[in-house]
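What follows is one chain in structure tokens, specifically the form predicted on its own.
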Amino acid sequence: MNKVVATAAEALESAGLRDGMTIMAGGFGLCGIPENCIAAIRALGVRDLTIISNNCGVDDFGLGILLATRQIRKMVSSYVGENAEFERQFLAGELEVDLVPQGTLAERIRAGGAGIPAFYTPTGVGTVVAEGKEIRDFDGRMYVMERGLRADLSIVKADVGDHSGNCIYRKTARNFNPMMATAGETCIVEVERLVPTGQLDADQIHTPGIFVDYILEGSNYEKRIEQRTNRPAGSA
């Protein structure tokens, strides 16, 4: 089946894009995130998201402009400590946010991909993570039920991707891509560069193409880098 489309926004509009969805937006950090999916959210104008990803971007990049916008309405993430309109909006009451534990947010995903209802950790036991939630003593440690997570959308990014929708990711862009292609009802990816099907390596693939609705070859990826750390020329 050839799964591929033109644009991000011709995969959004296809995959029925509308206000007060709850979408993956896959990546760690700035590193892998679907930018240009990101971008054709911004000017498709949709509201009232709820997006769940690790981080929220920066100020002027990734999702971060989506919050400059006020598209997003609740942010279900990990690590937020890189944007400054996230900080306002939260403190202002005007932007609702899940702060979940790094780990716990990649196993939800997993979970919610693999069709696994809740599951039991001993992250955030005795925490103000754990409150309202069950908590269950297994051998004589405590551990707090989490819920698995889906979502209406999922948006990837890969690294190359073949026109059934198999994906191969680069490095640290496998944090969070994989598991969310497997954890939204429908999956958009793009990817750097697009092949035929057949040429890549079936033992390399990372995200077959059986759960990948539509796949784009994207284009003007800024990659930028979040902390960029110098140290003086032949130190050690």
Second form
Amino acid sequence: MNKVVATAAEALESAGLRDGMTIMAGGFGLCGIPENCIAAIRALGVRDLTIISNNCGVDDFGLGILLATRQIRKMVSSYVGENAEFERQFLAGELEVDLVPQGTLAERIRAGGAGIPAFYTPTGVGTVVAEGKEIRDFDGRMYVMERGLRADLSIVKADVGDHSGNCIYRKTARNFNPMMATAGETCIVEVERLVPTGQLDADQIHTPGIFVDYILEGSNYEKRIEQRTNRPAGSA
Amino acid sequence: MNKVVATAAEALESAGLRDGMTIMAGGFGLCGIPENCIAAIRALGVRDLTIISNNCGVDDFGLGILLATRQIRKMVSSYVGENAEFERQFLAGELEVDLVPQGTLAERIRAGGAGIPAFYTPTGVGTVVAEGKEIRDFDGRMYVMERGLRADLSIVKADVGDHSGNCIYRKTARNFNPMMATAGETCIVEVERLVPTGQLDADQIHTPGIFVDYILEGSNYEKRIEQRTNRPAGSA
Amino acid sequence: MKSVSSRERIVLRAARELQDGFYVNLGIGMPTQVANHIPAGMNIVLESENGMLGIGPFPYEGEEDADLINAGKQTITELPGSSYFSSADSFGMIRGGHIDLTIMGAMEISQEGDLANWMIPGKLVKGMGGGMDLVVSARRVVMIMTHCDKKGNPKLLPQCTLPLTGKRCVHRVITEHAVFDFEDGKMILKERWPETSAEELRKITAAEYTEADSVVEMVI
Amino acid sequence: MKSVSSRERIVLRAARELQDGFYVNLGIGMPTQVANHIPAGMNIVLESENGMLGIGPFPYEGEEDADLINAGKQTITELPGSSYFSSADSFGMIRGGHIDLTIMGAMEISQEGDLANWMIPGKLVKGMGGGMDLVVSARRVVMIMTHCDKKGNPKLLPQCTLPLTGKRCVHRVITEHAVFDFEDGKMILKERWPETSAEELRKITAAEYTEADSVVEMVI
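Structure of the form predicted in complex with another copy of the chain, given the form predicted on its own:
Up next: the whole complex, starting with the chain shown before.
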């Protein structure tokens, strides 16, 4: 019943990382991504992965580093292609891409973790997104049925976590992480700061430990910024 | 754009409280109930209300006080009847009751607030709850379709709130309050402590102000305990 | 063998269902007492469907907190590692299959594993609360009940006579006389209380059941 | 009349869509600039669909926080009253109709109010991000775009030629030449830039539209 592991590699091996796995990876752009887990997946060299993540990193950082090594077979995302290697593999037919509207992706993952096999949303009705799906009228408005989404494994990044797996996210690094923690058969969380159980305010837990199988304090966080934007010094 | 009002009565009048309204009321048992709003609804004397709330209080407290005055026409709840007047009115056919499994009730309200008109749940399949509803097979398991739920008005109780309507709940007084805040056409929140905007940690807001139309600092909270249970002094 | 009442025997046997690391939801009434028998050193986290993980013991007198109750509306306390969440998140957790075990009381159970425990015709219907959600979604659904009702009528039946809480949802039922499992719609005797003979058990059990290859003695 | 570029004109006119107390989502690119023109004293809360309410200005150099970005992945700051939430909660907020106004860029809009703004055939498809959710769910959907593309071809068309983002979802479109509303699948001219004649406007607008009873001068 000890959830604490020393490294991401240890967590991934305990979680049975293997070729062909479906993995949910938290983060929006490069914000709130599980850097240690991604690096360890690269090092462990598994292949044919299906990755569910809002984006796919950049050429040399984030999930992009798993493209360079050709470990990803399929991406399920709302927005991709911020890097050249992605584009090359996609155009060459080496990489499969399933594009899902961001809100639908978030809700499908939330549904998967919450035991909801399907739900209706207005998003995408009348577009390619709804093709081949059930369209249905509720109270005079059309909706498309979307399915809950689960994964074999979810890799999640939080700011602080305790030994019981309780986690707190920081600012917009929260994004997809909380839902993904609920929707993986196994869930690994890496945190910047791991504290003993009892140090966190019970009212302020974002992800209760029940969802977390392994937790580790990550190291060497780069936390790269994709679009560094500033206001001029001296401006309001 | 000022959301702050002095009293629950002022909030309810601004929200257009009227006969026949559908009102969601937060709380589980007598825990986390909007005491000030309930008292004001009683004082304002509107009738034929449909109340969506997990329970219906006790004879002389919580929503039970609106039964004494015959202001409630229908209850949508998961568990009711902790009081004699409820039983009397129900058996006399004066009060309509729609019983919904607690998880389905919570999810229906969450769906209503999140723009999901319907979803599937395994809860209630093969029971009276599923009668007359669509039953559907997903991956070999049967589910029942349930509809999102909204209300004309929601009355919510939080612990602390700020002038922008951001709210934080305390312990198990959270319960149905956060979802209800999202699912009312108008939402009134009463808090034990109202603070200026900027006093709350942005990472720790449970209900963002966008959902809140009126906020007030309540008074004279009784916070009655339904089942006072203790362990003997000196025990571990 | 300890000298305990039928109900105590049921509770003690139910406590043996707990496993280290389990997240457990205990129903109102007799199941709540299972919490008093968690083996020392075993890490069990109790969930309360009104929005809490990590239920602690009842508070000392004067330390009750109106904002802190369990699903039976009793005052409780929190523990290191506790967390609070909304009812929607709570039942997301439940429906999503994250609760390892629920132990609940039952009124009737059919030989196929159907459960009735929320509604007695002729009596006022108070509602199903969170029971219907729990019994279809917890990874393991264990029911505890006295073998017969107060009039001596069997509660393990060919079919439930009361309105159902869930269909084929029970994995195991524990009574003061026996432990039965439900597998693919069949009821199987797994354990028998040593003072109850096989014949006696048949007599007080209206449901049809087979005996497991090795029926063991029920131990508390 | 100020001397401003076409794009500045569009942004300034779009800023007039803001109303006190509005919760607003601004799309990436030109719409983001609308934030620079919020009238003094007006209370506007900007939402970012990656999970934040209350976007503040860009940070000073050296004060960037990698954990604090907007949906365009730009570094931002928070304000008093800001809040953070998950992507599921963010789109619950959006789909639930809680966003008063979204202002987004468009590639093509049909005379019925269909929108295309996410996919150019022949170019790599990068994805729709959160746009499809926003355009069907915000209470008010205002599109801004230059009236014609770089080659001078109209972008207001009888039908969209590009894959749709949403059907009949646009309430208003603002270009450097005019403001049109969409009501029951009909396109109606509401405002015309004073230097653009009615004839000129017809020429650069392939979509069929009627003029409102009183077309007013477009003011920035």
